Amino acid sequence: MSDHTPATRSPAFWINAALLALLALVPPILFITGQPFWLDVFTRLVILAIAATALNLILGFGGLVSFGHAAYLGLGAYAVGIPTYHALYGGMDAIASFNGFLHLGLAIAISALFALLTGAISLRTRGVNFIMITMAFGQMVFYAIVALENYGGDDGLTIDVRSEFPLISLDNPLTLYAVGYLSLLLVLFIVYKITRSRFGLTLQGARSNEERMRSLGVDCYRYQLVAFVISGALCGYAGFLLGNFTTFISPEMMDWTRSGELMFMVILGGAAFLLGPVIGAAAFILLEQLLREVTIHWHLPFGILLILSVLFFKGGLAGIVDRQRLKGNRQ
């Protein structure tokens, strides 16, 4: 769970390592098993954790708390959406419109872009003027698709065809848990690329003291801006994933909350713990999802339970191996 790998295998080393075995075992078992609404569960999960591991890179690992990250969620998905609702109402080519590798090139590219744009404007003030900021770009999106009625403004739009890819059916659940699981594997492995490159600890450095980067010469402001674009585009090919995955798409997917509950996985799980993002996604869907079966008043108890490990969690669900091992070094 650390963002440091020691020589030797840790105890944060194994478990990381049974939590991606179980995210790849039990999902699958349970839908062949006969209990399809679990894998439904899980596809969920992966994809939000890929959205929460986008995040981190620049909240855990860069310091800087955006809360307009859902846009970049809703844009992704909308990228799947709109050529679709074309091919089918608009008269466009239906090869083209239901080609996967357009979707997930629009949905990267107009995230990505949309980040250079967002970025570049808030990454010139910092502390709650940031955040606020963020939070100011997504919600001009969220309104922005809701004053598109073509596509059903608020009552959002329904996906009748996934994105279709040669030799690959997203129309299989299976097929579709694999597709989110291996792709949460890379996002991981960029995000882990990332960190320990000169361009990451130069990051991780302008988080810890950004005036002292600043007197060595370093222009923090670019690093932030290609994090920005980098966890922005990330975002997006989660939201890919999602509008495939609901097949219903909706301004709603992208309001401030949505940005909060992201925020609030990475901070769950341990913002600049490498797999925090998925730990905390885990925890916050799994969660809910039980409690919403033991009662209809779910979201006090959820809340409550919530508050209390942000209280008592310091560093987050990860944090409490890594704490562990620091205090058995010490003895």
The other form holds:
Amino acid sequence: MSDHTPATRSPAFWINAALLALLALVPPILFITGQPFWLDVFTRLVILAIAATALNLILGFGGLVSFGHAAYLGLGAYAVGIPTYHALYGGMDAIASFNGFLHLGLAIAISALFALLTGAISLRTRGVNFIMITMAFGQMVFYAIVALENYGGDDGLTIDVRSEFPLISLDNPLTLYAVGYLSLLLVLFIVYKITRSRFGLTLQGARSNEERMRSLGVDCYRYQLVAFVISGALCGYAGFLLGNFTTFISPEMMDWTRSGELMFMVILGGAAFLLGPVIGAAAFILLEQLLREVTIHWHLPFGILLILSVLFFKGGLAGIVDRQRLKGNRQ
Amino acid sequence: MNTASQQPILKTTDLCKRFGGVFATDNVNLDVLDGEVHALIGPNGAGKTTLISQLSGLLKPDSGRIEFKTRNMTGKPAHKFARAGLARSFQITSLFADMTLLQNVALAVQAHAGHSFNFWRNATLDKKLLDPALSYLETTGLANSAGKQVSEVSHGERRQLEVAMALATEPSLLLLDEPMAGMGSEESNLMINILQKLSGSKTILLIEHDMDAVFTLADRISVLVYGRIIATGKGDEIKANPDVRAAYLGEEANA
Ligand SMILES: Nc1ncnc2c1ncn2[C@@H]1O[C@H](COP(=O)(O)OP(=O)(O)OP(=O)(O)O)[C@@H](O)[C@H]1O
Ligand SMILES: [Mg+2]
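Having seen the form predicted on its own, the form predicted in complex with the partner chain:
Below is the entire complex, every chain and molecule, led by the chain shown above.
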């Protein structure tokens, strides 16, 4: 929570700026120089980075370990798939449409509503109980979608037409990447503003010492619930992008293992650092790609690496930079 | 000292709290008068902290009644107690360990200022929070450490910060749970000075083991033994009370 005046920008600031600049330049260059595969990897990266940044609001800044955030990715993606399905094959006239604004609005509204209902219950608990109950709600969505035979059940659903917007077409991979990247910047800015506002400070106070917050007169529950809803809505937005990116959605994308991956990104990168989840998502996806090329049994070494990094990089990858900064300040 | 206006600001009626077989609060009837410094003394394990925790809403009494400014507070959640004007400090220091002293107190000022549903304005530079926070740090002798992390300051300074945070909510009754716990004599004297200054303007319920501090600061004293209040009165009355001498002061004299 330190303040950076232009004269005293920290190394962390420059690393963050460099990271965002790389994300702006490298993927389009790779695409133009004939490596479209890498543009796909980076598109997935920025979308998952949005989801992880959303999760970080509640996990990193709120100290509440939600294990069900993949559900919001799924809800956001199905908010694209289901209206599109009906626009093609009839039925459900109220939502049958290719209109991107409708998809986006549905993704955010449904995610926020789901977060409000499940958060209101989950936030009555703490610790392991909170982890378990958020996971249970996530699995509930998973099984609900599996049961919806109309939309492919556990076989999933192909999105034949992407969300339509005036002026731009998400069918163009470069456009889709640009939308994803700019969305990431927007979500980072929103989370940045929130974390330094009175609301954000209250949230962090409750993470640090909830009993003290209560005896200062703060009803922590209300703030945590609102943070949970914001986090869910932003994650639903990432789901909207993910649906448009993969053009195929299935319950598998909201399985609890997916929620675990999002958590790993946040913790690996550094919870409670603004760009920690972005670094975590980048490390996660690049590692996954590299190991996949080396061995088909990439899941095992990948899992081991994740566990080691969580154990030994306290504060995650972003935390390493930040500790250097603190050392520098003390000298 | 100050002339108490003889109105009870806090009143408990037959308050009881058990932990298994331990009667930690045993039919406690306690009045704290508006304007007074009321000391609560008693041996280790007498139930002083348990009582304060009920008076700040963090523990629910099993039975009995708590009235604050004639409002019934029994069973209300902790944040309602604080908003009604009761603030406590903790015997075991309870701070925001990952923040600076100034941020700790600013958060307390913010908590008092009303709801915090402002999502956009930068509160870390908000003068409406930082200026009062600094003044509470000054009052408690911490102005020079404002920018330090909690982890960088001494135990004594953390105890001072405990008091600063309770003060920052502008309470009408300050509940202080052993503000001098674990302090050396120099630090204790500093704290006694701070409390003496506060006693002119604040109503205080003070738990303290240091008898010099108690007799210096308190207008009235209540003695708690095994969860029961065995005597309430002015310093001289308490010193002369045979029950108190047997149960408590006698122990001290032997030690
Ligand atoms: N949460 C709890 N669960 C069970 N027993 C408790 C709990 N809190 C306190 N007690 C017991 O209640 C009694 C009163 O404890 P309390 O902490 O209120 O005493 P105290 O007067 O503050 O003592 P000290 O001077 O050591 O701070 C003790 O016997 C203690 O062991
Ligand atoms: Mg105690």
